[in-house]
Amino acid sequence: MEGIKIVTIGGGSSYTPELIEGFIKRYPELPVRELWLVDIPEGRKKLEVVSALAKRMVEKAGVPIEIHTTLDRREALPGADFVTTQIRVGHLEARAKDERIPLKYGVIGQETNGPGGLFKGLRTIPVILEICRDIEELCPEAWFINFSNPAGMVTEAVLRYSGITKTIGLCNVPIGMHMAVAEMLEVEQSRIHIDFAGLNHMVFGLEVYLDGKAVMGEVLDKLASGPSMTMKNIVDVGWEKDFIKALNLLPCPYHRYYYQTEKMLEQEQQALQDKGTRAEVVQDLEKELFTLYSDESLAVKPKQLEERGGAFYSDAACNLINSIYNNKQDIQVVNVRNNGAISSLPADSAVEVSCIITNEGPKPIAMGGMPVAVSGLVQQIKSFERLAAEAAVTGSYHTALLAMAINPLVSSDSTAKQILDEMLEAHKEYLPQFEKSYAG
């Protein structure tokens, strides 16, 4: 049968809309045949409303896309092409512990960094290799397309703890700074390049080219003097010119809670006693945008979903299926197996980094060793990675421990063990792995 079968987990998301527009722009040359949105019984309602609207946008554009829903993603997997997730373990609650509790301490409480990031991990990671299996037993040639953060983390597990090779992790974060560059230069986007290497939400630009020449110097002076490169969900709180320009390299949005550590715990503090965590503003704007893909009259991916820190992942994730499926050979950004990649990093270990997409996958661009001011940095977090997942996996209590500890967004050995013993709690009914590991 022509076309292409598509199975998203996840499929009740907000950000679903933006895939299904993705899909339905590129329909001539990728001719999606089948879209199966998968979730959990709990997210049946908006599996409802999401693939209601998802139907009204293909019907709108007169594209032949059948949209299919199930609750049990074993029957959209047998057949899949490609199969994305989306997912999040324990809800939107379960982030806003996530950032409350660290604050508690006098630690920064994040959805992807420090704690949260360790916990959001913790619980994912099991599921996603849940997952890999049935696609191991039930479509083992698809790619396998993940953008459920921490997206790093995920692909170092399912790299590592899983028989999946054909996997890519995917973040919108290289994309909002190539367009924050292009906007601060005033250029249109397909004018900028930008050689990115790193890890997820540890990427830096190692140069960036204006129709083939480099401007970095120019880039950084307009980034140190004016309103920087942030997301939805950072705060910009400007950055020292001087330090800028010794890094002389273009710093991610994540970049500052570990540059801006002080600044950034204030802020979290201040919008906690403001208004709320990061996780319940979100909450607020995703029951605006349910309201929205409710109302039967629209057939279209509404403006407000741009107000999501995520904005940009789905249309990403169009983009990549589209130059695997047509064999494009363009550059894009992605988590994947770093193979010699970036020299200083083990060649087995996940980076996010520049890479050629062809018919049979990314293949990684060499882009040498990490600048010395950021490569321990990295490593760290590299190192902090290995074991979140390691933990995640065995349910060992003591690899947790040192993972949270090595992490460096937390100040010392004891206050990981209290922030440690607290989420663990907080969150036990998504840490089965954890019941028989606790410290004794």
The other form holds:
Number of protein chains: 4
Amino acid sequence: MEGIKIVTIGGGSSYTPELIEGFIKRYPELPVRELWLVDIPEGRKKLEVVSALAKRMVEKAGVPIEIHTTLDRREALPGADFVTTQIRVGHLEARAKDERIPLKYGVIGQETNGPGGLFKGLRTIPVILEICRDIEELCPEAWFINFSNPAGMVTEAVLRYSGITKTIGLCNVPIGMHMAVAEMLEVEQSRIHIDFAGLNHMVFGLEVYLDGKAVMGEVLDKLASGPSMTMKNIVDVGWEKDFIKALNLLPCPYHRYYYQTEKMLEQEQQALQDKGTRAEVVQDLEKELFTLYSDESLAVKPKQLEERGGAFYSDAACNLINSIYNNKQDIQVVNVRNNGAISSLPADSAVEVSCIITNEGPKPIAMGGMPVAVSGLVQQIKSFERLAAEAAVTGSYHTALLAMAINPLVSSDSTAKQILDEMLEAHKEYLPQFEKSYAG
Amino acid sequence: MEGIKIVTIGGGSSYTPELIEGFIKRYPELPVRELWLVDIPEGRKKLEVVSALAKRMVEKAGVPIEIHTTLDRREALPGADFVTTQIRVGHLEARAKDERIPLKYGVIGQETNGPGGLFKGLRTIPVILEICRDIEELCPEAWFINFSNPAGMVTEAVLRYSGITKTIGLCNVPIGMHMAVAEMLEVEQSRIHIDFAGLNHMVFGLEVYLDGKAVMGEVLDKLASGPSMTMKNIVDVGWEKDFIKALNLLPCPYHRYYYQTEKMLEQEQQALQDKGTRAEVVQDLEKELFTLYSDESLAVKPKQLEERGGAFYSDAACNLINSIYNNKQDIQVVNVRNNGAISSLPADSAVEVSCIITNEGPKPIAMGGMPVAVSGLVQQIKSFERLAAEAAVTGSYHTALLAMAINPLVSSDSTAKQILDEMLEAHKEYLPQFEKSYAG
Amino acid sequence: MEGIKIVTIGGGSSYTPELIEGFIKRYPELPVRELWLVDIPEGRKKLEVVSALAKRMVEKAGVPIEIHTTLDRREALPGADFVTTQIRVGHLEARAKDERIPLKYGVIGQETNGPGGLFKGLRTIPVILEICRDIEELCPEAWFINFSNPAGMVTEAVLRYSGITKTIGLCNVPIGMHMAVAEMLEVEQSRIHIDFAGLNHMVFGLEVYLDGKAVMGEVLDKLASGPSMTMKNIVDVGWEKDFIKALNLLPCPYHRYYYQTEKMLEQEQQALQDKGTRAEVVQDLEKELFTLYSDESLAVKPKQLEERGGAFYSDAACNLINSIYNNKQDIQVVNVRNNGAISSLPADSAVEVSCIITNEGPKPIAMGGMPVAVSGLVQQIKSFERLAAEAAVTGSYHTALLAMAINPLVSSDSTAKQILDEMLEAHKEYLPQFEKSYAG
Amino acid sequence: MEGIKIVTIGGGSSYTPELIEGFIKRYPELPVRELWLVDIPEGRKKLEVVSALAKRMVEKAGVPIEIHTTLDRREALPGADFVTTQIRVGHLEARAKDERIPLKYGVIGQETNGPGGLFKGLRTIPVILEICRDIEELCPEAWFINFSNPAGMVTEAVLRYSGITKTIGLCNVPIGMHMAVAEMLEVEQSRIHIDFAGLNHMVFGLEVYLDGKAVMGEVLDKLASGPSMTMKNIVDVGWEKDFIKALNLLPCPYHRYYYQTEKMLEQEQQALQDKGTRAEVVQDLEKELFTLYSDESLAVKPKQLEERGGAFYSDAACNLINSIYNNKQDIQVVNVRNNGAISSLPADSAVEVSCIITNEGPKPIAMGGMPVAVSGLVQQIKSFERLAAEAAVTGSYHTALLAMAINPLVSSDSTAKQILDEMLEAHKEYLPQFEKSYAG
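Same protein, the form predicted together with another copy of the chain this time rather than the form predicted alone?
What follows is the entire complex, opening with the chain shown before.
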């Protein structure tokens, strides 16, 4: 059949309009025939709002993309060319717990590579693996593109515990860093190239090029002096100038959690008092967005969506799908099987690295080993991800504890156990695999 | 200054008209301001013929490329953006010895990865390293692009024994394989993509894609059945069908020497009787070409040049220069520092691998390890190249003997010594570094 | 129960008296309570002769070792502490074919790492893996010590295709090299230490020490000058002095096949004419030995046994068992899982390397990577072993062909196929796993 | 000359009597002919006290060991068989600063792998490298055995920045763990074997064997339940039982600093208030010891010496020297060049690993990679050691800052800078290499 079939699981997400906009914008070269928005029964209402908006957007744009909705993903999957997932098991309520509980023990929750991320992974990975089994059965040729966080841990789990090899984890951090660097240097984005290597939310720019010339020194000077690059959802506490110069790498915004732990903790504690957790802030934003989406006169993506931390996520997804479909052979930074690209990390692990995107999929560029100064931290997060993925699959209490205890944000074995126990209890509805081991 | 300055060492080569044609064809996007053709005093006459033709070609095409000639490369180098080398130390006479002497001992000479290649390397590498020193001094920002054979060994030597990192070794084999596969499948070249990995003249296609779908099985069926893919300069002795299916990799034409040694040896011995060595055949071709070039009415590249084994070499060079200059980010197969791209080979060695070509240079794509069935042979040739490069620099008789003895074409330590001794004597004019150790 | 239980599969072998002698000699520290000699029904007669001799030997020595015999290994295995195997699937008749058929095609048969070894492996590995399954079931705590050739390939197969981890492959080559070096230097064996690394019958001495001082240079001088070190079963064709000096490693006797291929081939062809294959020579020796063994007055190991190529094999086995049982922590050279000891070979492959022998088993000593000059050849033999083991298990014709074609002794794909086809036919009685793929 | 010559640099140390006792005890098999005690001029008085005691000890024991003293190490070195170093640049006063200053910023000083260790390394490494240069010149055949802390960092520096390869770093931690495990299990030490792998003060028992059987589970049960194993100088804060079971590795006492950071920090802050830093406690102990040593009636090592954290250090040194001299081939745990023994760490780095000790030196046993759960932390400390060693040699402020900032005990880039700046100032007398970069 002509055209592309895309299935978006978690289609009722507030991010979906960005995705729709992305497909509309690219329609001339990326002919999406069908877009299936799939959600779970309890998300029915959001799905209705979002899909109605999607239909209005498509109609207004005048492109022949069919919007389908279903609460049964097995109905949607057959014949899919691309399956994307943007799910949030346990909703923002769960995220709020991921952030609040660790803070009680003086530990940053950090919803991807911290204790919060561990629990997000424990909840999300089993669901993702079920989706993978359906894909293997119903559309084995499809590309599986995940942008549910923690994207690195999820990609690790898919590579280790499913039969799917055509899988890509997506993140908007590298694209954000690229944009920020271009802005700092006051040049067009296309003149900048950055060699990225690391893990999801633990990625470094190894070198920055302007028109092919290495300009890391200049970029770091600016980063350390002026207001430093960050994400919408991460407070900028400033970098120690000498440290940044010594590091001689471009850190990602999330590195603040590891290199400025104290300050970030203070900020989070202050913010919690002032306005609740980030999850709670986002809940308010979500409500606002859905009120907007419900307005039947709205037929474009509203500006407010860009206020979310996840801005450009869906655009990145469209870009990726476009490059695969059209064999663009451009460079994008995604989470894939390492295959030796970062020689200091296991070849069979997921890494976040600059890839060339072809119609055979992303091919990672060989970066050598991570620089000495960061190879330990990166390995530690990779170990955390691996143990977390294993715990999510096996439901082993000890493996989960080990993941928690080796996380760089957790500084004591007994604190690790306390946080783990309280969070297991708090999330038990979404963690059936821990039923037995928890009792033990 | 506007435009690009290119210095071509060995500019009096018969291949030069292809280079000129390449620059003319690409002028709109690749504005070559100056092309310096450099040669040694004894090549003065050829240089005059070739540069005169070059000037006529440029004039006829109406592009403002200045053609300069000099017998002193230090005059040419300052300010160069690209330096290319296409030198032949000892001329075709030396190549004839490289081929004839091993055959006396029942061994294929093989001018790149065989005993002949060892001696070509021993003669060529010291000259290349002198050129490198001049580049480091006079135009340290230039890209150094070598297409003198043995290109893998030369690149290994430049990486290990010079201070130059912006170096690329070029080969026309992968481009020829790509074209041949497209022809076999009767599709346009642009629809085919091949993942290449290995060493110079020891490169494998790991997978072949047609429109993004893996089609290795189909390609190998065709390769094993019909007339098999080869180079102008390599006899096609046919592949054993079951072997090719078992291998499940696309071999390069030079693999015949290692997987069909007996037949290739017979062919070479027969050919020697019939028409002399390949070198001698080429000498006649060369004479013809220079007669053509001298014709003042000629102002285009003559068709006959394409009969040479090195066809498309210069075109490949122009392509590469163009992609670097214009940051094309296309995939080309070149010889570069491995950097982990092929995980079963040392990170600091030269490999031939699919790279994305940017304005920061080629970035190799991570291919994982060489497949089990070929990893030994590839490592053996890499060891041969390393020892040969070391011997070329140190003039160590023992290291040269070791290189000769471990070459897969040489099956006995005593034969290795006999060939080595006779070749050292035959080439002594071009091997001053062996003066002492040879006496010993 | 007090004392050790040992099960020897292939107990009717002519080597068994050496094993008995070894256990008698070591009885005071190695109290063997029961020794079970197991053989197959068609070996019943040999088993009777050998076990009768064994009983006479034990009685004469006055040690309380019980000798049991059985034709059903499952009767013998329960409670075993050590299981040793010395089997020869297809008997010497099969070995004769392993040697004769390749020679018809101008290729050395080489019963371990050559075409002959491939077929020995194809016959032997399935039987060994059945034994492994019985061990896993009946005596999972036992050490499994194999000295059936090709010992490297068999160990690779056990590591990859059985659940047994307590497995060791044994070889008498390193011990023979050690003895020969001591003899060359005219010193006691205990003053010599050699760092061994490589594969079975492809092992190198990386350094030789006399009283802790490196003496490789001196040893190689002697090796290259006088009569060179070899095995009873390998002709000494002499080493090229300069090659050996250049190599700067101690080669094993089997390296002649790869570094002196032509001369070895001539020798084998001559020997075939003169006295038949080595297998046929051994058949005569065997007959002689069994005539001796049948003599009821004989109650010691006869001297003639030492004429076999496998001399010291059984002694090496007793030594190994003794060191494990008594936690001797001495250094022995055995075939075990690499575990990074030789960094240029896969961590999960079998290697032959100096190990410290403890009561937890052998622990390999870290040797770094194989030296550049030999890493290719060693990798090629490892690849050959891996493919051969895979073919033995899967019965894949293509995998067997690939193993044959990449063997360094085989120089052509079509020759590989011819030898393979003739040998598959000749051995089909012992290769049920190839029934189908052969037909294809 | 008969007998062994040993040179002990830092001979005036209070540990020396243990060394003397060790040599006396082993005299029959380890005939020390001359022991040279070397110190710096300001240590003259201590040297006199210690050497006088040494002479009384030797005389009383009736062994012919000559005790020499000198303030010029170049007088002592010629002809040495072993050179040992036990130096403390800046004395206990400096150590007190190493501990006090970080505590001001809420960071544990930790005198080996913490901020304190960084400064100990910056002071010590340049002195050690000068000693190395003298050894290379005056006794190039000698073994250089260092037990100055931080021993891992110092060994890394010697391997990277000196020409000495015969170097070993010594630590008493593994021997203490071995003793403690034997005590826990109530068995003789000789029945226990532990596979050790990691770094100095960051070493893990990968498996514990009792009579060859793996007993890690039992050992960890005991470790987590009863009073846990520790050093004299490290407070026992107890392990979280579930964590230890989850880890499934035997941690070393120093791991408390990383897995129980908060509690250890509290303890240190409390202890500081109660009795000053550990350095200050040790200063008092030292005074006491020297008072004892000065007693001319004392001719044996006083019991009180065993109260020091460094107990068994000198005994370990004697053991090591004995095993090298007598080619004991026993297993000891020392700091040496990795050489692939721990495959997840660089081959050319220093690691602490079980080695077999021969007269050619220690040969590390291949352990595979560090387990997933700890590979990140171990790599981080290795990176810290490498950067610290580099900073010690180059005097680079940025490199020192990077080392400080990536240390797992330091949680903020700005705190890292504050501690670094205050410590550079406090120690400036001993850090001439930082003169310039500090000013900058």
